[in-house]
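Here's a solo chain for you in structure tokens, the form predicted alone.
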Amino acid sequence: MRRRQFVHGLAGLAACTLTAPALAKGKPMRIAVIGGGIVGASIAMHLAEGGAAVVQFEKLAPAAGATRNSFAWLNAFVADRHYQALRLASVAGYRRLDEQLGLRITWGGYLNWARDAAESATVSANAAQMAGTPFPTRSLSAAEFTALDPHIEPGAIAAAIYSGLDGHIDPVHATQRFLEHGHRHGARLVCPAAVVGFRMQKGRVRSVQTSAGDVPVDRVVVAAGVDTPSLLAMAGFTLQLRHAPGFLAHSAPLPMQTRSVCDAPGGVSFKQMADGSLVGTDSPDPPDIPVHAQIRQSTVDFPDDAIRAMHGNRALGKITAFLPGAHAATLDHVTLGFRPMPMDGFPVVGRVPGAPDLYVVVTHSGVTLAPILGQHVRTELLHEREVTSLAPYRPKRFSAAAG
């Protein structure tokens, strides 16, 4: 779905009534929400289920940022067992939504496969991660890879896995369905409106100040990627995230050749989309080149479409090698992100320090993570509850007071 379509499709979701009953014994909480991406929205709903009086500001249009830029594989291959219960728990969730909101997830597994020793080493590890889950990748031989994924060449293989637990989604479609949900519940949306400051009072946030007007609220959960640490400022705390932008190329539809999320030899990762089209790349970060300078430095876009499109074809060449049945794919377009990646690369989830009022959500995974992180945050401000599994994710952690 394009950006223009989607937007046109939320138009009965946004509105600029802003008003909500005020916090008081028999009343809901007015919570705002800040970010349109698929945590904000996931967040929104799951609020708004339980309760709240939501409100969601999103400076440009739902999904603008890092979640239309997403190549949304919902896995739980890290290393961190802590993290990697959290992620099982949100994949889970994703089971229960994909029925519950049809979310049109593609549940075809992961693939990862080496062609000599070197990558084997690395196919391996991720073997490792996965070892004593109940989720555990299977070894797979070159009959075996045929078998399990035919139109795949995978060409010589010096090792290969396979987990059946993973997906992919459509990340743009996720969030809308999020959206809608929420507003059946209530939810409202405020799009285009920029936040530009809190009121606050005696370290209490007493409302939102926006470019639709000044609201009311009782809490504000700040889940706006890349732009988080700009809008924690404003209320006095320091967060730096990491710079991350990640390009991809998606060609124009293709009859289906694979429903894996798969990870190639040579640094190529694809997947193809329920429409057909084919999403991938060949490389984590835009290569370090004169031409990407300003990119890997900060966010902006790539200097030309000339650019754009050698990127492109170049990563599509690279993924058609695997599927020959897609030789005559063409690119149709290219999305450069920038993921909102914390410096120690966990999440970053709960209270800001010195402002109670004021929650913050954000992380790389946020595809990933949007079921379990919407449960999560709703047990601990409708509920008064600290979820023990967020603990070690606190944004204390970067406070001064931290060390």
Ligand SMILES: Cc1cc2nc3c(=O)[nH]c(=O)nc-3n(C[C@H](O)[C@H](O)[C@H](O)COP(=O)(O)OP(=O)(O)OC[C@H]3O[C@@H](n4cnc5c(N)ncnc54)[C@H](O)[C@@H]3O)c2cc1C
Given for the second form:
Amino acid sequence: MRRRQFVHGLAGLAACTLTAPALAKGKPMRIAVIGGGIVGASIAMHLAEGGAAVVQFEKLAPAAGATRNSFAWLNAFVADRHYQALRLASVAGYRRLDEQLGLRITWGGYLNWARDAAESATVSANAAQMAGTPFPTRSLSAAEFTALDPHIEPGAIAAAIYSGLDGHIDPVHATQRFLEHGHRHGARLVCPAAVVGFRMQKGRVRSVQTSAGDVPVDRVVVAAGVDTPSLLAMAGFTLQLRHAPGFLAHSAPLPMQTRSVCDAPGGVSFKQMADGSLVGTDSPDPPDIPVHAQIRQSTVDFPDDAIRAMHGNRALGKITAFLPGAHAATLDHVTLGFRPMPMDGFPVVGRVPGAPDLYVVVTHSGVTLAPILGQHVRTELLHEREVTSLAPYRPKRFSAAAG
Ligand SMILES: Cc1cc2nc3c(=O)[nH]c(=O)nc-3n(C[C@H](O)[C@H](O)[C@H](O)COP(=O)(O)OP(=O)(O)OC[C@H]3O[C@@H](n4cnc5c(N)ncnc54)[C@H](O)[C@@H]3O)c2cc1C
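Same protein, different condition: the form predicted alone was shown, now please give the form predicted together with this ligand.
In what comes next, the whole complex appears, and the chain from above leads the way.
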């Protein structure tokens, strides 16, 4: 009886590291994680929990990259079934981590509605993506819509769906919680410290060179968002990302209106954070017009505060048109972020071809995917076991030879 309890206890340690080859001699594997966004923070936390000696480098501040500027909707809305399964597993991971770490996730579901036939086609296509999963969307009549979310004034509804699976999160808070939990397991964050190179010997990594000095390591995880390609280039691997900017208006806090993530007509998306602030946009991408040429090519900020406020006030005005109770909302600030978007839209996860000690994780939807990626990276690096569900996402698909 006692023995059975002991074995069960070990299994409960979720992928316990005692059998990891690199730990067999009693020395923990030394792993550098580059990037203090939500993906790097989750990876560092999972590796430290697994027994690795983790040192994490962040050149600016935790969550300073795409993470801070993210809409942070947790969802599985993609057409590709394999990729959808990865996202579903990650959302399930968030349910556990929310309880364990107090992530304060708003599990309010997702509303998507249309006012005409053209928009209805998009709503139907979205519904089709979740059909056949354990979490299909539900069609809503106008009366059902109002019963579900009475503070929203949707206007004329041609089609509407609701997904109960989805949630939204404060990505900065979640990153901080991951970092704190990693720290409790011994992970060390060095910040500000930029990684500027790797010292390699016979194809193996010996140390990372940083603005805070050289640090000897056994493995390196590059989770540097849009800066990932320049780091991989130092190891001779070419990875291109698609340029994918997006801005969000943030209001001052208001009385609670809605817990849902809303995709409304006219390209308007919004959510209300736990602190009462509305966050959203009226344009997921900058329109392809000459004045936006620069922002579509490189990470530049708004030219000045007046243009920033103009975009923010326009978006907030369109959002509050759907929320009569929020008509007095005032703009607090506007964020402009750059999504780490692989060229084919799918995550890039795995060992870097030609540099087996370097492991890369770069993805859009990194907020949704952070838990499952952290878990899988731990399995692959500490247990040296290939996670088969990551097979389609390997960096080698972008190798010159693969092309
Ligand atoms: C407008 C917008 C909306 C989005 N909406 C969603 C959404 O609804 N749902 C969703 O799941 N995802 C969404 N995303 C995508 C999501 O935010 C990103 O995929 C995710 O934040 C990526 O996290 P990351 O940790 O990989 O990268 P980042 O957050 O960019 O972190 C990378 C970090 O690495 C650091 N760094 C870079 N180079 C170095 C170096 N040499 N040395 C040390 N540190 C370095 C940077 O300073 C940065 O802090 C959205 C993104 C944007 C911009």
